[in-house]
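Just the one chain here, the form predicted on its own, laid out as structure tokens.
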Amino acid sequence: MTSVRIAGVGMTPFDSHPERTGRELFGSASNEAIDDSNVPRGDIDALFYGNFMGAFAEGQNHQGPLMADAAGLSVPATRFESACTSSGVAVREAVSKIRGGEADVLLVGGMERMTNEPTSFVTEALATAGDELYEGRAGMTFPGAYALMANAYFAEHGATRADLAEIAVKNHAHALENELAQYQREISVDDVLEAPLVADPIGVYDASPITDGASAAVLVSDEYARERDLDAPVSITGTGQGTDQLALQDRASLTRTPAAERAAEEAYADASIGPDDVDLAEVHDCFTIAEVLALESLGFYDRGTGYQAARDGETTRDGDLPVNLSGGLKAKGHPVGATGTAQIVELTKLLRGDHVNSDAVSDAETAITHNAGGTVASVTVHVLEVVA
């Protein structure tokens, strides 16, 4: 089986960009990715490309052919929606691809503008992630949704919310140096614990931004990297991807999401690893509860244990196991249909050594990224490791 190589990634700032549209998001990330591969327009076979939301932001479907024009390219485009982890379907796919002998280089990106509308339209249109029949008419909105999963965890295993306020401190601190990140500020677990409530107890600060921006990669099978003697030291080694029941009141659990627990699994046989050889880990941390769901799913921490992981030190930037040191959606911020591919160009410049937090992680050989959308009812996982 060929193993499919990262050759070059590229990544908008995430931030407010009311003076920015789509198709120029795109086509920044995308321009920067293939400048950073050092592989020829001409070379590209095809592109694979996550959106959730241009139809309701932008009034735009049918994206594929205008994102491959914004990138320079005219080549198949096919887009992919699945919520928040559009673009990480979108790699998962582009993997398959490489590894099947039909491509040896391919583009893969994401990207969301979400800014442009009031965060009434946005809850809403982000709550057609969720099931329409069942909870989008009930009025159940994502902070919602993620309150009554913090509420349950809290239940079952103690947490409070102080514990998660320690995931939102430590990802603000993550965030400081990243001139990426949307909030490069830090906050207390005060500030988290004061202030307003969105959905009871998730307050402001344990939510994630709404954001624009586009992130982009170029992968490539490591026959063509070879014969063109690129500097592409990262592997995708490991691909994995779950599915859970769309609505929260039909899962036997709200504190276990089995989706990513698959992914997981499926992902690290992929790689022939373990959860014990992963250096960090970059999760999809949209509230933070999710972070909490996100480190057991991934076998980093028995149930019920994984709220102490940010408040013991442990996924800090000096931690055993640093965990989203881009700052994660929470302060580097979620443009949804992005965040898949950013989390692949975070990872893959804290492994090469280019990221500003790579010091953090100057021996880091293994790494692994979580993408869900919804409630965790889709989830991809992929593991990266340095094998030049």
The other form holds:
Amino acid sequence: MTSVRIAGVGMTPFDSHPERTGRELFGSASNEAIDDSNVPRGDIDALFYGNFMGAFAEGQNHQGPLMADAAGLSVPATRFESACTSSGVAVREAVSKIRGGEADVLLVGGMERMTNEPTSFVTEALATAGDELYEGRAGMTFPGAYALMANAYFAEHGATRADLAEIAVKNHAHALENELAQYQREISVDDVLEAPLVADPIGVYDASPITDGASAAVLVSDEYARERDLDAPVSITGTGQGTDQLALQDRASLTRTPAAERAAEEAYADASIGPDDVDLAEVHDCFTIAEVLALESLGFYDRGTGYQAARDGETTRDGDLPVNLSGGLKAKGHPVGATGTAQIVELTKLLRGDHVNSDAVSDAETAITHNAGGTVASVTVHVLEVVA
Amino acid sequence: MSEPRTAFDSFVDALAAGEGYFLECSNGHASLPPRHVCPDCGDASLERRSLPERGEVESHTIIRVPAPQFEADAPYPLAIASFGPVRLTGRLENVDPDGGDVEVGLPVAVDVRETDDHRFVVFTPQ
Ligand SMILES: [Zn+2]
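Now show the form predicted together with its partner chain, given that the preceding structure was the form predicted on its own.
In what comes next, the whole complex appears, and the chain from above leads the way.
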């Protein structure tokens, strides 16, 4: 089985881009990734693309052909939709296709345009990632679902809002120098605790923002990279995916995310590594509680203890396991369909040494992504390693 | 009224009539309708079992930023409550609107409320 190298990455600033439509955003990110890869456009075999709410935000479905066109390609193009892990799934499918020998060069990526609609409209669109009959009709929202998980976690393990606030503070601190991040400003625990509540106990500063943006990567087979003598030092060595029941009410536990546990187990086995081998991680902190559940599912922390990680400085820039050095979804921003590939973009740069925060992880060789859809009903996990 | 009724509508009708039920497969797995097969094992033999009258709040929140169709209701308390082997999601009624008197484990009964636009499950403390 061939291994898969990351030949190039690109990403728009994650921000509010009222003047740029989706096709412009993806055109920019994909062009940057292709330039970065030094791969001739004509060698690209297909586009695997993630998007969640295009029909809501721009009245636009069928984005595969549109985005191939925007990227300057005339190749088979498919859109993947798995809520917030839409482009994570696209990456996984691309990895599988290259490993199977069916393609040598693939463009992967994602895009979401969200800020052009009012918050209430985006709230409605995001709620469609949950179960329409049992959750949507009761008035459940996306923050509301994570609030139910957070309160159940508090009751079971004794964590507090102040513990979760430390995660938001950490991720904002990580984004300070990241020019692609939506927020480059420090916040305090008090700022988080005093911010208005969205769905108790989740406040505005516990939640990732509404964001526009696109991200892309050029993935190539190991053979192709060697033949072309590409400078592509980072490989995707492990991939995993998990699924859980869509509605929170149908889960065995409200405080565990077994889909992420299964995805992690598969990705670790695929890469022949374990949690102890990981030097840094980008995890899906759409809400502060989500980072806690991610750390426990990835095997970094025992159940009921992940909430202490940021507070105790273990997942900060200078900690043993820096988590979300990009700023995470919280500070970097969360254009839903672009987030999965954005984690790949940020980790590739962090490992290559050309990220503004690379000096914090100069000896790092192994990294992991955790990208979750809905209330973790879909998850993709990828292991990245420096191979050259 | 001759609007088409889905199996989910019928389930909510049953909840409203105090005749709530869940489904049980021949291997004893519980699930909620509409179902063709058991989500745990794929068994197609699903029998209706009566939903226990009393449930228990497993987690709760206050939705302060709702979707547009629920804007008039906000803020509203929302909970997941277990009824025997299944759970339901619904609004909490007759509680402090700030949720101060709601705790995990609170015993509740289930009912259905209907507004001009929609019907939804509600829980009332017992
Ligand atoms: Zn069964």
